[in-house]
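A lone chain, given as structure tokens: the form predicted on its own.
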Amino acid sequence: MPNVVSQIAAAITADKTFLLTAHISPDGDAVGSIAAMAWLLIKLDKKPVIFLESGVPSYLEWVELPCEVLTTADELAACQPNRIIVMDCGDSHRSGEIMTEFLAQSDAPVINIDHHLHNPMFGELNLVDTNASSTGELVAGIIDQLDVSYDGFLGESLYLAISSDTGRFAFNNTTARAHEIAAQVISTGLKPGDFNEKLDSDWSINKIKLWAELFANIEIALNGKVAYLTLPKALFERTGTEYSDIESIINYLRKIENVDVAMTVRETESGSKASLRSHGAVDVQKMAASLGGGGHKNAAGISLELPLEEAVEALLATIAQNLVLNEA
């Protein structure tokens, strides 16, 4: 792993223009990792360009980025980077259809930085560590290798990436290294209280009412072992909200007494998309993988080409089978 970090640092030093991307519907780790990498490149007098097919979610629009975010095929087609850095993608397809096609056609070598299970190592250089708390933790290692400080927006971005994927340093994937990086960021001037104000204190009244409605409609299944929410597109249209407004609600479902698996299933243009969360020994990554998804032991996702109700049925059947296996 240290050798790969050194190779990536050398590649960054040698090249000038970089295209940065992450998975569609990016979360805090994806956006934070991209932002930290972009600020690193700026400090090194490089030229970063960011592409995110679904854009930056509204709850993270406060994140400072040193360059514009491209979102369309036409904008991407005009890019001619020396190198492409793909972050927080369990495989290259997770970057979206536009980026996947661009990767297939581009001659630019790819750096793959990720911490998901079963990454197929699609880059020329692959920094993939499933023991890392987050992709942000891996980006910090590259920053260290290049002897750049964690100050300013770079540090704030790292803090966002790591705190997002560790549940504010509360999940079991929180590593000692994650705390070390956070401590260094704080030592350079970040104030956790001010940071959390940015992340959590801009809820609209529509978002509050949506959460109230969803909490009142939580479904319990499989003898109380599963708590889930179904999220049709019409729900967000009716309430004037978007999915990013309730992305973290799944962590509250996981808090319900005796629940082993929390799940949200939302309607998409091509079918449905589910997020799964679990405790301890319950492995939702295996459940997701059996349906073509992936992720981590206690946090996983799946896209299904099924209508919402059929997707819920398929997911509950898979969860039921796996919960029996876990209890055997």
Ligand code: 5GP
Contents of the next structure:
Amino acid sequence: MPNVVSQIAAAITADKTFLLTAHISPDGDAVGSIAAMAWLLIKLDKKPVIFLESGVPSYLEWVELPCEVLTTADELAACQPNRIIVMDCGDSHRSGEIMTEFLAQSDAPVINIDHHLHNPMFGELNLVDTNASSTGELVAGIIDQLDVSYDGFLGESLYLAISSDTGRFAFNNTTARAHEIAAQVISTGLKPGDFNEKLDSDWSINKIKLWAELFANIEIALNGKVAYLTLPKALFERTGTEYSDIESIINYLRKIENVDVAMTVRETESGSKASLRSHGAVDVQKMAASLGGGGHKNAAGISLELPLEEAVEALLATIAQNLVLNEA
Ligand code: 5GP
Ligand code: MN
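The structure above corresponds to the form predicted on its own; please provide the structure of the form predicted together with the ligand.
Below is the entire complex, every chain and molecule, led by the chain shown above.
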């Protein structure tokens, strides 16, 4: 691992223009890792270019980036990076259709920085550590190698990445290293209270009413082992909200007693997208992978080309196969 970190640091030192990308529908780790890497490159007098097919989600629009975010195939075709850095993608396809095509035809070597299970090591250089709390934690290792400080937006970006993937330092993936990086960021001036205000305040009335409606409509299945929500597009249209408004509600489904798997299934352009969460030994990565998805042991996701109701059925059947159910 340290060897790869120094190889990546050497590649960054040697080259000039870097295309940075992460998984589609980026979360705090994806956006934070991209932002931290972009600020690192600026500090080293390099040129970062960011591509995110689905853009930056509205709840992360406050994140400071040193360059614009490209979102279209035409914009991407016009950029000629020396290197491509793909972050927080369990496989290269997670970067989205446009980026996947670009990766296939580009000669630029790829640096793959990730912490998902079963990453196929698609880069020329692969910094993949499934024990890392977040991709941000791995980016911090590269920043250390290049002897750059965590002050300003760079530090805030690292804090965003790590606190997002650890559920604000609450999940079992919260490493000592995650706390050490956070401590260093705080020592350079970040105020955790102010940071969390930016990340999660100013809820619209529509948003909080949607939370109330969804809490009232949680569905329980498989002898109480599964709690889930079905999220048709029409729900968001009717309530003037978007999926990112309730993305974290799944963590509340997981709190219900005896629930082993929490699930949300939302309607998408191509069918359905599910998120799965679990406790301890219950492995949702395995369940998602058996249907073509992936992620981590306790947090996984999957896209299905099925209408919502059929997707829920297929997911419940897969979960049932994997769980030991206490028959009543
Ligand atoms: P979320 O449920 O928040 O979308 O994702 C949970 C975890 O599963 C994240 O680490 C995410 O990268 C991964 N994940 C989500 N959707 C997919 C998918 O369709 N395929 C794969 N391989 N991983 C996914
Ligand atoms: Mn991550």
